[in-house]
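The data below hold one chain only, encoded as structure tokens and taken in the form predicted alone.
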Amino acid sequence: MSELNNNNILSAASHFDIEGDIMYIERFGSGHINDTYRVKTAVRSYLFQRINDQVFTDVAGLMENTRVVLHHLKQKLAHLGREKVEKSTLTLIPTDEGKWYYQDESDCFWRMLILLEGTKSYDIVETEAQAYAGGKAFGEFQKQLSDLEPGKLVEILPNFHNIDFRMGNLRNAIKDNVAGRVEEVQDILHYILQREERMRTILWMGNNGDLPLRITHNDTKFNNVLLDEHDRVQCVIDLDTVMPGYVAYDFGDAIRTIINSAAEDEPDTSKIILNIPLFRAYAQGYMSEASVFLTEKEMTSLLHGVFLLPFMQAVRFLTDYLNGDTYYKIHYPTHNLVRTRAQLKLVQEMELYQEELTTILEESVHV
């Protein structure tokens, strides 16, 4: 995307139907997708973004997904007012022609949103409490989706945790081995393909109509969810991800980044080792609202997912490798070959408890 001013910037927050003159703009956040602003006006703060089109093909659908779930919580929430409703959903704010998304003269795609004041966030998972929170919030927020058709979305980012898709593009990087890397990870290669179909459980399952397509968020990162100052859930965030799945990608996703001891690319994979508490903690948050409308089937799938997307991001890790880097960023050489076994050490580790794991998720039921 092209280098912004100043005056880009400003120009293009103008063309939003803002309340007050804007007095000043600045970056804010940590975000590595889009370009994040604060627009502070004399009445109100903004959230003022960006839109990266190389990552997000299909703005206009991105948008209207947005559109759609955004409608569809602030009628759940109409009940608690709109003061309430407006702290715990997100807001978009329509361009002077009444459009969702404003596209400039240079092509970049922007949008506007009500920032939520007052609120904060967590990179990391260090409380059983945050993690219950956490739980809670995407647990709350499916329930909240469960009735809302996913026909009315589009899949914005298609085979995202399609595991055919993955390791169809880990074979063409066999097969291709342009950067002459295939024959230093044959006894990587062995352990993932062993576990190949075990992986291809929840695709099988939904394929079969056991498990129903429900609208989910796909980047369950704890991030993701806004606090109060009392540490207590406010809103879920993100939502450029949100479109058709089933949930066990979102609960193993979340798992996948709380429950492990060690950053996700430890060289050191001795210290990778699952933090049970944190993980009995979000399992209970998030049954605490989404059993009410999971199946039993859906709820025996989500230990599925646990294991699923640790595996999967390796996958990816490990594709990149063979590929010679091209897509995730690398401080050093070997970085994506150490992503790759340190996600797969975490898949040993579930395996090593897959039992304790399977009575928590069963008990978290009936908390």
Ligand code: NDG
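Numbering follows the first chain given and starts at 1. Note that the coordinates shown come from a computational prediction; the quantities given were computed from them, not determined experimentally. In this text, the rigid core denotes the largest set of C-alpha atoms whose superposition between the two forms falls within 1.5 Å. Compared with the form predicted in complex with the ligand:
- In the core-superposed comparison between the two forms, the C-alpha atom of R67 has shifted by less than 2 angstroms.
- Comparing the forms between the two forms, the C-alpha position of I124 differs by less than 2 angstroms, with the core used for superposition.
- Fitting the two forms on the rigid core leaves the C-alpha of V315 displaced by at least 2 angstroms between the two forms.
Form predicted alone done; form predicted in complex with the ligand now:
The next block holds one chain only.
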């Protein structure tokens, strides 16, 4: 996507029905896909985003999904009153033509949301209370959407968590070798291929009819939960990938960030160790909401998700590295390689603690 200057951003922002004159606009957040800004007016703050239309090629479908999901969530919470609803769910601001996104002259796509003041998000979880809150937030999110017909949403990124699809992309990247980097990653490829078969369990269970398709979030990094000043859940954010999926994907992706004592892209892999108490706290928080709707087989699938998601994330980072870094935003040339190694270290650690993780999950179902 093209570089933006302040005039482009300001001019796009002026097409939305916001309250008050714009005082300033600044970069915001640490997302890898969209460009995000905070727009401050004399009245309040807004979150303003340029949607990455190379990733989300169907922007109209994406925004319609968001609208349907938000409408459903807001209806579920309506009994709590308007103020609470606005604090606990995202609110889209329409354009002055009454649309949910604006397409500018350079074909950039923009959307505006209310920025929830006084909230915090964490890239690394610090306390068990936060981990529990995160589990509860995503469990509740799935529960609230469990009566929304999956067919009401477009599968906005088809095969998003399908490991066969991701391995296929990796194989294509190896074959094309556009950046000439295949030779230097032989050890990693070997490690990945050794584990490929085992990582197909969820896909296999799903294809067998053992797992119901539900509406899932599909990007349950811990920093996609906003907490209030007392570390209570306030709102689940980043609804771009909400679509039909299996609950184990959400569980595994959350654990990927919760259990890791270091950042997703920690270059020193010796710092990547598992924080087991945080795993237990997340699992308990999740089960406190989800145990009422999960089937037995879904419960057994959760552990497979815990292994699969860091593995799949490594496959995706590595694929992007081999393709010359065209998907994720990177901050230095080997960033995707460093991210790959960090995710695989997590898989390795999880393998060491598999028995403990299994026991904790079994126990948290019965708390």
